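Presented below, as structure tokens, is a lone chain in the form predicted on its own.
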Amino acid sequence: MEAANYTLLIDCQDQIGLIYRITNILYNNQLNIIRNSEFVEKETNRFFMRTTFYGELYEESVMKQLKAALPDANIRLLSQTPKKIVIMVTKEHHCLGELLVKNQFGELNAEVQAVIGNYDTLRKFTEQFGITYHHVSHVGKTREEHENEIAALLQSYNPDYVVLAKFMRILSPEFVAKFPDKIINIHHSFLPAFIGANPYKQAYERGVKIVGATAHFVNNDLDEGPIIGQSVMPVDHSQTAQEMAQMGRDVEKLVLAHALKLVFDECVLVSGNKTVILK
């Protein structure tokens, strides 16, 4: 077995003693331990831990004696390895554009393994990339129809997480459930605000001063999945709502790539309907 990097996510309720349990046991296992960072959620008690560590890791011995020591601790102990992504979209290209040239150059932690969309408007741009492009069409078709096809179509790659690069789309629970955890959407404003169709007319018409874009994971509930970032962008009166738009499109793309590395370098822990980032 040869010496590796990897990652151990851990929570559970907090307790004294966690921190030298859980590193006891890495050192016991002669892990070297190359980076710690916990946190305590005050109002739930809630601990949360994530280490990096390198060595000749016996996973399951490893893991054995982790459930020991933390009976009723939610583990994951995983290697350090790129993630594979299917990427979904409809027409625009910003968000799409951004993660194709990241990839290509080996700056996600993430290998893309083909692009699906509702519309043949950016299979071109894709395919210069060497990337497979689907053309899902959804006329003619139901809701379900649709979302059939394209299931069937994602889990032929079993991908790690599906990423939702402008897919204009509501996607129904039944397909969300096919894929628990896995869906990521970048947003075009800064949730909760604006949620829904055209909202930078909406931002436009209630004169904000502030645009921006949230990346989340997907649930049931529109829009309103855990965040895992955000930013904003400063306008004022003399801006129009196309030109909001096209600002709101540059922090949209930055967001969603920034969220992604960070779920797939695993420095992303869910705790209920929100998140918890550990570096």
The other form holds:
4 protein chains.
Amino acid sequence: MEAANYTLLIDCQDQIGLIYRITNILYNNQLNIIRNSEFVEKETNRFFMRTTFYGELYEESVMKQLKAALPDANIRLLSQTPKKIVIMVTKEHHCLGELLVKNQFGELNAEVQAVIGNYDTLRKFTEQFGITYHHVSHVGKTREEHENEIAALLQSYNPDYVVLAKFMRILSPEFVAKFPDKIINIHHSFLPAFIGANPYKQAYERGVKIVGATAHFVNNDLDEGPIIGQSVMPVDHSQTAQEMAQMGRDVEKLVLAHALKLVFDECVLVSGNKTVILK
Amino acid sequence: MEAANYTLLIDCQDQIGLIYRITNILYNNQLNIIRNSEFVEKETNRFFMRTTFYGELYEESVMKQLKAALPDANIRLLSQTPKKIVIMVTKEHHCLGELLVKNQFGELNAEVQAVIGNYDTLRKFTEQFGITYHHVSHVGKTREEHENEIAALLQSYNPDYVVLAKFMRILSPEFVAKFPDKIINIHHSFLPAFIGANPYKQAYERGVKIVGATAHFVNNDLDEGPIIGQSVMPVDHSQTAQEMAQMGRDVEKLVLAHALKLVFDECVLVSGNKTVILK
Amino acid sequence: MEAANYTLLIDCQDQIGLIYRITNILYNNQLNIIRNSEFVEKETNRFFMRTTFYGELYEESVMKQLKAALPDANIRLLSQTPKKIVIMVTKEHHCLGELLVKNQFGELNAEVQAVIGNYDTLRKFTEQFGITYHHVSHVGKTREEHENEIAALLQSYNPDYVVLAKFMRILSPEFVAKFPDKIINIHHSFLPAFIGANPYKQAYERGVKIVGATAHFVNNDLDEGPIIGQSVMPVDHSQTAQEMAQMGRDVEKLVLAHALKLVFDECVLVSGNKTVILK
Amino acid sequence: MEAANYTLLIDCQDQIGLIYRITNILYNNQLNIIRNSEFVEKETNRFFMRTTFYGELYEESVMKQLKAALPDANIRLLSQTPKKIVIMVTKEHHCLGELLVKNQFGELNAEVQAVIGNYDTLRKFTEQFGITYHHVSHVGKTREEHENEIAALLQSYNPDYVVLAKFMRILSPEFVAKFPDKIINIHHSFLPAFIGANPYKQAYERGVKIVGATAHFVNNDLDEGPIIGQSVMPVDHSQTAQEMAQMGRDVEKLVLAHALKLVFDECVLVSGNKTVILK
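Previous: the form predicted on its own; requested now: the form predicted together with another copy of the chain:
First the chain shown before, then all remaining chains and molecules of the complex.
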């Protein structure tokens, strides 16, 4: 066994002595902590901890000791191997392009397994990068049929995460429930926020001075799950709705890429409808 | 008559030759244009122009010529004298403080005539700066009575602009109609936006990664009029709702101060529910 | 002849009546101004104007009239056709990737003619996008020989602009003089600025909280010509020099792309070692 | 003894088991950790830890146990009482105003004891806030005499921190050595950086598109010590050097206020010429 870096993610109800109990186990196993971040959420009294350590890990044994010490905790112990992801798209290329370029040069800490599109529009672009493209059309199918087809395809890849890179169809709670805490979405957002069709047109008509984007987990109960990252860019009256949308696309692609990096580096814990981001 | 800088603001339906006609008049009057910004809004085919020029101005004569040449236009011809403003507050000091400090050192291109508060909370703070504070309580009065009292006080000052620097009461359309295009407000705003009481608590519970602020004109028909400026600051899970609110206050005060500077420097034209900002 | 949009860029010594004279000519030719921005630089008393107009243009005739009216001015009259560009690279892919993706989807207002690299590293990546890649190695050549080889290749393409997208060799004044006002570069920059090898390592060691990038024209006399655009991203102590460099690459690619858009849309005028950006 | 929140700051050479040893002591003393951040700097193999805990603290006893367990560490154990600060100024009001307004409303987590100016310019403004102003003129004195006078005055207040809020004189290493890790400065900074007199004029002439500010500790050996915070604002060609300076002042005051909040909340550890900021 060779020494390597590992990340430990733990969340549970807070009580006195938790860090002591956890670090005691790591110490007894000759594992050296490089970085530790801990946070107790006041309202829920919930304990969140991310620990990066270095050493020779007997994973089964250490997990057994951790579970014995913290019987009610969620515990994830991970070597920093690249995650496997499938990207879902409709017709817009900007987020897909950002991810495919970074994937090709090993900058994602992830490996893109495939791209699924409900149109065939982005096939050529995807295949340029040597990535498989699956066209799963929704035409002539019920939502359930279409989603089942996608779900089966996703399950054949068994990805760590499913990235909605401007996938423009609403997913049913049944679909989302099959991939809990695994689906990440990017959507535009504004000050003030606009809902419904053609948000950039709405934003333009409202004369906003900022366009923005939000990357978030997709969960079952809410139209918008825990936020991972947000950013904005300035715009002005002289820009058309199309130019605002172009600015928005640049924000969207960077917010998505940065959010994914946090997720793939195991920095993001979910707490109810919020994220705790520990580095 | 001494040569000085003047600003000319014109808006009207677009037609061919407008800039030519306007600059012809300025040229004939020996006025030299230092800066000219013109913009035609595509959807409405409306022409907006801001011109700064230098020279000896025979104002009455030039205005007459301009009106003859552009009978249907809104024309404002202004020397860059400081505007007169009255500030309205409730209990929060941050926007007021920003304006009073800048006012004291002549950085507003405006002169604060007085502060009106519906509480007496900020009297001492205001008077420190040598500015008159009027406490106009809403207690035991109907909205109409309270607003009439404020309106009478405002009319006694006859300010160029009324600045709502965290004035936490909703103004009736009747009140707003008395000061058309003269009331400027600052309010928090978020990605996504939160409405209703205690927005920072809502934002905290939603786990936003950004807090923001919007400065806008207050008009009759809408709860939120034309946007003048917007900005944001990053926040994270470790900040309490109170700390997010503190960050928000720093954004609010700067967004308001920068928006006012644009308005006081005659850079802002209103077009429907949007602003056109020409520098 | 069909009606179309055109842009007119003029700079000359300021004098009274310039806008009047110019717009008179446009009016006489039945050309309707959609947008006009004019700026007089105080220190130099130099007049800069950008005008977008619509109509049927008899270019030769209008240019003749403009030159007669403004004999000492620089006058450029342009239809908004996409510019032709050649991109020069060394080994880094991020700026190249940004430009090739946008080029493929017609988002640059330009057409990439070819990519020239002093290494062969980015050949495969470039060719994925169907763009020609020229490897012009510097190995075993004098600087003069190498630059002459590149210059000949560039001249065979006759591009409107040469984009240095992380081309890591210093260009001689002789080379730069062959492409006046046509070479645009992106480089990292910091608060405080770092010069010399491995700037991100220097920035890391200095503990900066921000990394940034500057897009600028390359001119003859100075190591850094007129700045077109700048931006930054926040970093912190927990990021390694490599992670800071990754953040820096995301800033660099967006700053370069946004600066190029301004140049290709004919919004940028050069004044000495500064740019005047009129929209 | 009442239960309260405390912060523990520790730095030392890294070794295995440090967090375990520290948290063991806290656990044995019935102290509950609310928040823990730990970071090992790779290059120096140095361990930094910030721990916030809650409980009844027997300070002397706990410190004795910590020192016994970590004999070579720097250990600071602090209740979160407001820091005492003295502000030093020359003639500019913007940073001073930001701090005095926040101080008046208890937003600094600090108490301003006094303001020292080498001119009398800001006396009236300071005294408006009920704060003592000391005019210590440098006129007719050697640098040593002037600094000795200031040092004596500072020592009479014995502040936790000395804030240079646009104090425009260079301090000698001898003066700085009297207040190690206690002096915090704000200065403008740019992309690229400008040194010497009238930096905003230099920035204007160079046509920068961003102005920025850096808050940092002042130390003995370097003209600029460990950076605490940095930020920027966009500017453009249309702004005069004076307007750029005004934008710069708004950045400066916010960067300084936010950096001080981090310092006063005990989030900042110094490592050589860098800061480690743990929240």
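Residue numbers count along the first chain shown, from 1. A quick note: this is a predicted structure, and the numbers were derived from the prediction, not measured. Rigid core (definition): largest C-alpha set, two forms, superposition within 1.5 Å.
Leu254: with the rigid core matched between these two forms, does its Cα shift 2 Å or more? No; that C-alpha moves by less than 2 Å between these two forms.
Core-superposed comparison between these two forms, Gln239 Cα displacement 2 Å or beyond: Yes, Gln239 moves 2 Å or more.
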